[in-house]
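Here you get one chain, nothing else, as structure tokens; it is the form predicted on its own.
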Amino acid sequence: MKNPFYINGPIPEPYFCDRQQETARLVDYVQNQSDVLLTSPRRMGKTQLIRHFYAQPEIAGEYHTFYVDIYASTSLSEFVMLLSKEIYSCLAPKGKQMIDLFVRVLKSLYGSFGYDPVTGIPTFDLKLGDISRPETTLEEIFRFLEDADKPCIVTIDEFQQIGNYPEKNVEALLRTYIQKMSNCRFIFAGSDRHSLENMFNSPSKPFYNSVSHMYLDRINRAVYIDFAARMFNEGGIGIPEALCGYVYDLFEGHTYYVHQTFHDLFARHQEPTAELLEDTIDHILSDREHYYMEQMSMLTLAQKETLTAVAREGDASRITSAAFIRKHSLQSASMVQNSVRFLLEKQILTYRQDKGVKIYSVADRFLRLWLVKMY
């Protein structure tokens, strides 16, 4: 049998964990015309949600589907290059008049098409360079995108990455073509909880309330303890129902890092123990560990010190109080409070809300146990 627990590429349905009411949500908040804000802690699966949502019978067939991270990008015209590509590479699969379409409305990146001179299919040779007016090239798509054959559906990924550009109008300029459109709906996703949300709810911001607010938390436990167990059952090994409650509780119910313990764990093809789980675990750490030594080597002593405090506590509150800097023989509050402060930018921490007091955690539950066990 296949290993059922898949980490890389679309997840066929028999395999895919739960999420039911999420997919019925955005299916019906696309149906009737909302623009989406969908956010949730790293690793929680919306990758993968949006591509279990895009499958679903009832978009598949009627909708124009592109999905674009724009994480790593630095600038509105690698943006444009990521939108355009994305939306050329799903387009080229459907016939030669949506290409066609795409060409002739792409005026500004017109040097950037061809054919294959042996096969007569279209080729789009674009690079960051090719981009000289990212403003007009971002207009020409959404008229492609308003005028396309069948609605469409956007999703941004990491969608806060737009107020670290250059350009200091990129908010406002997005809000302006897509307030107008009526043939696509746009998914605003993201981890950085924090910063999405200003974007969304505060009133001088160009998307002020003009999104439905969707959350992503972690699949139930029992659910997820039910889907593990019936997979290692019809894959002929047996696993005892408590080993797979310690997972899900040992990373949170975050679902990559349950996800890929017990892919590996699956992977070994034994019966599941518990000292077959460590090992399991130490393997996915150790392979990991040349990374995480490269990351610890580019932040500050205070800031490895402060990091290495949250990965102990799991769940660190009022990491400034003179009993938790004494318990971890830290510095200062001024030390911990500039550390958190660096660390949360770079998405190493992340924090929770609760009752009003800030719970902070290591966002790579991974990278936590390494801590703890090298710390």
Ligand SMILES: Nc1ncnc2c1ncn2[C@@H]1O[C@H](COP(=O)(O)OP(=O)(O)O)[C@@H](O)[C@H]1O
Contents of the next structure:
Amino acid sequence: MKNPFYINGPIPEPYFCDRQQETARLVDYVQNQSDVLLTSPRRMGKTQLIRHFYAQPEIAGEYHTFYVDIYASTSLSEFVMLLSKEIYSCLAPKGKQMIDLFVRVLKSLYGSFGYDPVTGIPTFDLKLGDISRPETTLEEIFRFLEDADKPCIVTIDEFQQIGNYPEKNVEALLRTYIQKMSNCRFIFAGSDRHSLENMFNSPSKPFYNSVSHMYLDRINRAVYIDFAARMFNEGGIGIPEALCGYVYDLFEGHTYYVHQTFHDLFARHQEPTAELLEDTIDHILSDREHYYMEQMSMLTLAQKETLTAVAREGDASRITSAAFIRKHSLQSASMVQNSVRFLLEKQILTYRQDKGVKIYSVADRFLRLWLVKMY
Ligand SMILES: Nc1ncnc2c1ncn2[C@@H]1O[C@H](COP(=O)(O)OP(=O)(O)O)[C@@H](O)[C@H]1O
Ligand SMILES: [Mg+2]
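Alright, leaving the form predicted on its own aside, put up the form predicted in complex with the named molecule.
Time for the whole complex; same chain goes first.
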């Protein structure tokens, strides 16, 4: 019996949970020529939502769809490389006409194209060092998208990363091209809400006011519970709904953590009980223990103390107050402040705003459980 809870890779339709409204909204935006900024905490389901949206018949049948994750990229050249490779690999199976156009328009990459001597099909072997004029190549890529035989949708995931490129003008450069496109819609996605909102909401920034915003929240509790119970049932395993609710609440509906837990619980192939669930979660934590210890070993004592204080609270606010510092035996407000800055930068902590108050939490919810157990 295949595990119905997918924890990576594409999720086939029957195993994809909900997101109906969000999918319909994306279809609507794109059909109405609007570009979109899609944000959410990490691992809430942005990438999966976009895959699902691309698979809808009104999208898959009408558009060329492209997706690049630029999280690991550190320069405009790398951005250009990822984008050109993605476009080529999506078009390659779609026939000769578009490939020929691609080869014709991307003149600056001339040296990276070849022909397979047997099949005569164009090949494309692009290396980072081959991109000597990233701005020219970028212009060609946009011209290609504009000339494509169908409208295009390009998703750039973890878009905030372009703010870290050494080139100064990347935002303005991209905006200039994107603004002129009539045949191509863009979805900018990412988890770093702070950087992204700064990019799209500041009047002085090139992307100001250029997109519709969409915040991806957790899946509705009742819908998720219903889905999970159905998946277990179809696999011949009865699960009490209360237990599904318990898992949802333990991770506050944060998709990846809920899903991983259900996945591992299902894999036990026994009637799920509270004890079995606890044991399953213990296994998840011990699988990650080595990695977590390594992460901890890179923190200073003050950083560790601040992190564990936040972990114990779950949601921590007013963390530099005397009360918080006393309660968790921390050293001083300035120590906490420095530690939090570092932990946010490393994305170990995250925060959200509630009525002007910053609420901090441990970004990795399994790490949070582990910290509470260990410290
Ligand atoms: N709608 C969904 N149905 C089933 N599983 C999902 C869904 N959305 C997310 N997941 C689970 O959560 C994990 C993280 O989702 P992902 O899209 O990679 O998050 P993000 O891109 O926001 O970091 C997926 O690998 C999958 O296990
Ligand atoms: Mg993602």
